[in-house]
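The data below hold one chain only, encoded as structure tokens and taken in the form predicted alone.
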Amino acid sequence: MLNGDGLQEQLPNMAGSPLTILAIKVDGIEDMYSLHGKGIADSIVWSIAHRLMSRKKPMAFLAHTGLGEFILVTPSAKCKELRGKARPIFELFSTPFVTDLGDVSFKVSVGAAFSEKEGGAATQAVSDAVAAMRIACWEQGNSFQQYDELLGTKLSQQFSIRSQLHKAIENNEFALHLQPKVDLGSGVVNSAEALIRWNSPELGRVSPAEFIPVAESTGDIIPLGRWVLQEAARLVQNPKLPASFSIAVNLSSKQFSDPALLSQLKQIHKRLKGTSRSLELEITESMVMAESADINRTLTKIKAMGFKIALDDFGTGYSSLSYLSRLQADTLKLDKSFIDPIPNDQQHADFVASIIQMVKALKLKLVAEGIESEEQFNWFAAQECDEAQGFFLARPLDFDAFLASLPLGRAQVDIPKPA
């Protein structure tokens, strides 16, 4: 196995040949280094290494370029799709490593590029695959991402994002959105979900689906959230809003590592205390799922202060009922994936009604995420849902519209009785 430097001694003799070059970074090796000594990592590298050498497929050579991050660089046909050729690796990685500290499992991103035969530009496919790499990283791991112009294109507006970003928390450029959230017993509006907007002087409007990963990445997302928590603390007071309100605030798994988390939290509980206004912290299933120690100590201290918990995008993470009935939730927000195929599929609308079932039997509240039809709105109210939230009902809005969207403070909406 080669390092840096010998990858960069290789290229040039590979460069009369077409090549296929996987940029591979296996999740959670740095964690290994920092939390258990070079040793250790370094024997995990090893072994993966000699997994990733060990694959019955040709292979000119393989580099560990450092941190978990490889370069795989095997002959190649000339081909366009190369997702086929990352199939394996993930197949690789399906089995736990054995190492010092028992059966560890890891995920992996695969980033991947061409090099053709004709000018054989091997070292530009390794940047390529390593920028589609970057890109990959930001799904939840066994993600893989090819690079092309499209990608390039997409690379340069992150890069624009990435050196706006600082600037822009500096410069309070970002505002929050609420989107609605309906109780389908009544049909009054007293909570919503806090949606961060980003309008750049520069850059005009950018999604969140796109500057949230870079700040992930950046550790903006430290300040961005601390941001979000301060606003959505002054907007929840406001004399216009219902007398009773709640809004929920989205936290990253990131926020639980910001030392001025609690903190700040005890500032908005103090501030809140005594009224009937209050703000609800959403976590994702995927971060529950991960059992970190520190995440979990960090949620029972929230909770002891009295705040809400919301589990997001319930359904993604397949929680066993027994994990369900330990967790620290008050609220499961049920994935979007899980709505859509209602009311059509009878089965699937079987399966989801079950569910509902189970979480009223935990005594847990149940949002409907993702509600687009009125005919999904009616089946949720059906089934006694206690609250829907989605695009039929409202997209987010601005604060002066989501105010003047709530007259006596309830949906505009008919609410069906149940069967």
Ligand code: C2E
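Numbering follows the first chain given and starts at 1. Please read all numbers here as calculations on a predicted model, not as lab measurements. Compared with the form predicted in complex with the ligand:
- Treating the change between these two forms as two rigid bodies, the C-alpha atoms of E173 and D335 are both best fitted by the same body's superposition.
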The other form holds:
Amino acid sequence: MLNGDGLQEQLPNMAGSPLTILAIKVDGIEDMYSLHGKGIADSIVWSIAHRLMSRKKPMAFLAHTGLGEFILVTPSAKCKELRGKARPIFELFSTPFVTDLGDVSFKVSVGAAFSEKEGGAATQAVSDAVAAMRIACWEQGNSFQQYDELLGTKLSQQFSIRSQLHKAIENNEFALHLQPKVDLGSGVVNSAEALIRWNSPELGRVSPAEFIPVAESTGDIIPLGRWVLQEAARLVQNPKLPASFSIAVNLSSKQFSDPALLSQLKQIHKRLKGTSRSLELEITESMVMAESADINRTLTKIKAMGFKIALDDFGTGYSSLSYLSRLQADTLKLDKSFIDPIPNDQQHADFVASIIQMVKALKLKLVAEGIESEEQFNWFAAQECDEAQGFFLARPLDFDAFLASLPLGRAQVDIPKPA
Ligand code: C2E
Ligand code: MG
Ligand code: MG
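The form predicted in complex with the ligand is what I need now, so please give it after the form predicted alone.
Time for the whole complex; same chain goes first.
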């Protein structure tokens, strides 16, 4: 396998043949380096490279050009639509990787470009494929993007986000919206998830799915994440909220490895001590699956202060449930992709019902996230899932609208009796 310099040296040797270039980004590898260290992360990169090499055609070559970023160059006939070329890559990633951390699945983003000529044109095509891959990364799940001229507009939007973000933090252009979580036993809303919103004077409304990854790459996530925690701690103390209210805050992995996080949480703990209000911290699977001593220590300290931990987007990262029994989480949030096929796909419904039973046996609380229909709501209530969150119940709302929408006592939703 080549590195970035090797790639530049090799490209002219492909002289004369049209080339398909795939830029492949394996999500979560940067987190692996920062959270679990170089040794573990390098060996994971090698197993990924090994799998990519196994499907490589003769005359093609593979380069590792950055943390979990690969370039695959293949001689091929001119092809207008390159999506088919990415399919084998997605297939390669459909089976989890066996690693020192257990079985691990990765989301992968693929950008593609075609070069009819060798040399400089091929170098440009590599840049185009990488640009397309950066756009593909914005999407959830495995994603594909082919380079075209319109991509320039999308990329310049990303650059604008990058250039505006820092100033936006200083100018306080953000707000926290709250989306209620309904207790499926009682119908009461006793908690909500805080979701950040950015209304930029220059860019208009920008989705967190777009600016959070940029904030993570620039480091702006640290001050932004600090603000989110402070603001959530302020809101949760509002006397108009029901007693014992809790707000769930999303933490990014960069924040989680920032030593200042613990001191901030200590201060918040002091402020909330003696009240019946609390914060819950949402983390993702890639942040906790290792038995890493550092991570476990941080989690133990956070939990000792009385903060509850929720595992967000559960089911998207790691296939094995076995590590859950050792995990320090209190709550699992079942990812929307598990909710969508319910109730029409019977086989899938049986599968999710068995996950719910397993989570109950582990004495963890289960939240179904992304409930969009009454049928889905009724199905999860009948399964005695603990909480539901989704557009069927309410969209994320600004704080005043959230207070105004709050049902006092029982929610205005009928909870069906279990079958
Ligand atoms: P998440 O933490 O998994 O949040 C749930 C996302 O699903 C939210 O998107 C929410 O609006 C959306 N959602 C909830 N119910 C439904 C539904 O029924 N249908 C559909 N289609 N969507 C639903 P949002 O607010 O755009 O946030 C996207 C992601 O951005 C979040 O996913 C989270 O990963 C990240 N994020 C949001 N706020 C913060 C924050 O304050 N800090 C950090 N680090 N990340 C944040
Ligand atoms: Mg969340
Ligand atoms: Mg989620």
